[in-house]
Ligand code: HEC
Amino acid sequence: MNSIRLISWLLAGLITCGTGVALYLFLGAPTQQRTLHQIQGDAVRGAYVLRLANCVGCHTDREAGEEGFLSGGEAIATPLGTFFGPNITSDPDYGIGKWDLDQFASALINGVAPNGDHYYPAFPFTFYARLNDQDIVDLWSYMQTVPAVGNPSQSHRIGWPFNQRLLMAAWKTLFLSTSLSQANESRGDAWRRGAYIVEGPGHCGACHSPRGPLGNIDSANRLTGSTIGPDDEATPAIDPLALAEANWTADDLFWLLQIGVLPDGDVIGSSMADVVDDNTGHLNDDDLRAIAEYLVSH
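Chain-only structure, as in the form predicted on its own:
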């Protein structure tokens, strides 16, 4: 009788612990609440934030001409499946035309759709979580000026169990940080601006960092390169040690980001060429030099 009672208590304990862990994982996903409606948006500046965050690269069909702009991106192959950037034009049926500012912000910083579905980390909400309030509102102001394109988004091609979006709640509990980075007051304005761009909207680490088996960024080795980046493309290390060993200077990085020219005079290829075309080539000189300063010295 005592043995049966002991086994019953053990089973009850295991069930209780298991339930607690499950509740923690699936209900404990961190979220941010921002107060944004009192902020005046600037659509012109928002167009710049769009390039800063490289939204164009993943959400645009380059083969479709003007109608391809932000109306749905090309395939991005990863070890966990193939992802497609959705239509984010102002179309009310196929884009984000029915969204409001709060829904837009929650998608960016919490990785949650208006219907409550969780986004996959192929959408870099883990980086956009660091966006400041003004950038979010300005970007939202610009998005409302984007012409509507009635192009349905393509469905992701993901195998089981990764196609179960509910699992992303547990993923976020484990890997999503909602704490905003504190400015390093010992550094200058340019370095701090570079840190914000690289670690936030620019999401450089999304491609240039190794990932764990669940698609999480290996934060201990961020920016040290990846052997399996998007479309199975290896990406180089861009941390200060690797850049110094390769004799890269801040000026070298500036020219690469601005016009895609390498230190030896050759031009950059592969997916980084698209990043320059869609993203960094549209940034002002101050931001490019800030990015370069941060990368060589953080």
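Having gone through the form predicted on its own, I am curious about the other one (the form predicted together with this ligand); can you provide its structure?
Chain only, nothing else included.
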């Protein structure tokens, strides 16, 4: 996915800034500690969280049929190489069957592997950092029920120096925000739920937000569209102003997200069609209404 293009910008930035500053950056990546063990997990809710966060989209090969579920995704082409969402089934050797809850949580919210390696933000952990405790625990309960598939993850195809994961530590120091609360107390429950989904697990901004010079999400202009979206395709602005200008109503958005039909009867395409297939088309009406409400009024 496009979110990786940022790494090339990161590198360019690092080279330009000078090695001294860069070295400093490697030390400060923020990490969240969560206390999760007291929380009871619910695998059925977890299956829903999987859809809410669209884990399927990057970790399943559409061509592979049912046995391919979560056992490794299709190629994600980026400026520095090609990434593959790894096997995240419960297989102990090829998947994450040997992991524990804390390791799983740390991968999602800190972008850190059990061995301490830093993940590339092709894995949208900057958004998952906002996952609430219950959703993480439920998702983990579900993940343990995913049938093991003994399918080795494909290695990313990245050349030097991009293959140096340590660079990601510096990037995180700059751009991984651990701020959890998108809540605005003056808004209703539905709006707050919508904010959580859009800015957190739903990671709509991964494609719909412009990016800064180092590939970071330009948070001041969140959801205002991106010139360089997935597959070099521009993504439309979905901020309240743009939506109002194009006469989108919350009800229009609800139906687009559920079925993929635009207000004029045209049907959405490109990567957004996959988002509807794997992600929003699986959500309940309340959540879809919440997303729509947040989009038109945040």
